[in-house]
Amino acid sequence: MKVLIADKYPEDKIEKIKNIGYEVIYDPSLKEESLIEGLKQHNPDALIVRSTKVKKEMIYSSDKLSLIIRAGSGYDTIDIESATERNVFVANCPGKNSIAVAELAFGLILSLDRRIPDNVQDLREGKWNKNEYSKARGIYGKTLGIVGVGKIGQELISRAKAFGMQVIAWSRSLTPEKADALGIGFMKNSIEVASNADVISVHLALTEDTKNMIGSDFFNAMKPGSYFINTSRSEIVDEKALLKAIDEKGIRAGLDVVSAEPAYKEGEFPDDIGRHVGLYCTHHIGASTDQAQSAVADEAVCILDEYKKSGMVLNCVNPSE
């Protein structure tokens, strides 16, 4: 069997894939038209991607393709409907980057409170302004509101408690009993989280139900001057409503995901959101630690191994009837 890897992938994990009997074609440069040509040329049984988008024309360009693995938790970059029509299984690697994303989310919280990026930028420009940066609220005793209590949300809970924060949360799967077990306050809906928290962090999967879920009503309910973090998906948040809340209510925000995110890894970023006062943006790096990428890559190897041995697809998101 043959697997095409179209994103950067650890060399030791590539060797593991070879050791379980796959022929490996590794070309992280394949994108858009070049990926279509690569699939036609190599005609693999399996395709592994990380951030590369897999569209309908790509899925239909290989006669043998039967499995696509998203080396990460979300899979909105893959055309699931076309894959299902083509009888191609799609699998993901959920939960393996939870710690990394929670670490970044908490880093953004601390950055907002102490204005760390602004401190650094001023000193790089030769400016000393201790009077300005000596003002911070501190997060001890403050209330963190979490929207979405999956594995990432749960990792954030333990970190918030270590910093002395109170935690409240809402999630579709969260019950008062589960909240008690986690040692957090149960909120009936996301608006209750918004109105009762000093800091809010969003950890939802992108679905039709969650698209633009965090909008004007949510930001209107937030306390003036509170902090908002999103490390999930940009489509979950109405960015115009967020920017309005920043300008009118003094809300500060930390985003690892924005709607204007380019497809390329390096280049210009002309969108004004990156320069908006009161907003810190990072480069969609939540899962980008060596630890997380190693764990995700290992999970993809396990999926390939089981598929070769039994035909079963672990973590399949589009199982056949």
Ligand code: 3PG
Given for the second form:
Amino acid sequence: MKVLIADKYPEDKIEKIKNIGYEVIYDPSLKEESLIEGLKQHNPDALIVRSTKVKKEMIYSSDKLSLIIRAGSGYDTIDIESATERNVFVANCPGKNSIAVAELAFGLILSLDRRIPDNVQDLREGKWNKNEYSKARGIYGKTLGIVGVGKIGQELISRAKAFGMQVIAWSRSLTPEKADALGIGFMKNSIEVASNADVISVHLALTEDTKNMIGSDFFNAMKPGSYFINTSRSEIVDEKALLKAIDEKGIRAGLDVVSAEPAYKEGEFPDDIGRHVGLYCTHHIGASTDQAQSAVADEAVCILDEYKKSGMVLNCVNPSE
Ligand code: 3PG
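What's the form predicted in complex with 3-phosphoglyceric acid (3PG) like, now that we've got the form predicted on its own?
What follows is the entire complex, opening with the chain shown before.
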């Protein structure tokens, strides 16, 4: 059986895939047209991608393709409907990069409070300004509000507690009992989180229900001057409403995901959002630690191994009836 890996993938895990009996074609440069060509040329049984988009024309360009593995958690980058139509299974690697994302979310919280990126930028420009950067509030005893208490949200809870924060949350499946067991406050909806927290972090998967879920109602409910973090998907947040809240309510924000995210890994970023005052944007690197990528790649190896042995697809997100 043949696997095409169309994104960066750890060398040692490629060896593992070979050792379980797959022929491996590794070309992390493939995307759009070149991915279509690559699929036609190699006609693989399985395709592994990170955030490279897998569209209908790609799914239809290989006769043998029967499995797509999303080496990550969110699979909104894959046309699931076309995959299902074509009897191609799609599997993801949930939870394997949760710690990395929670670490970045926490890094953004501390960055917002101490304005670490601006501190550094000023010194790089030869400016000393202890007066200005001494104005920080501190996060000890403050309330962190989490919207979406899945694996990443739960990793954030323990980190917030270690910093002496109170935690409140809303999540689709959170109940008062579950909240008690996690040692956090139960909120009935996301707006309640917005109005009661000093720092808010969003950890939702992108679905039809969560698209644009965080909009002007949410930002109107937030306390003036509070902090807002999104490391999930840009489509969940109404960016215009967020920028307005930053400008008019003194809200500070940290975003690892923006609507202007380029499809390429390196190049220009002309969008003004990267320069907006009161907002720190990072390069969608939440999952990008060696530890997380190694854990994700190991999970993909397990999926391939099981698929070869039994035909079963672990973590399948589009099981056939
Ligand atoms: C995920 O869905 O796992 C994260 O957003 C990471 O995506 P990436 O693999 O494209 O960095």
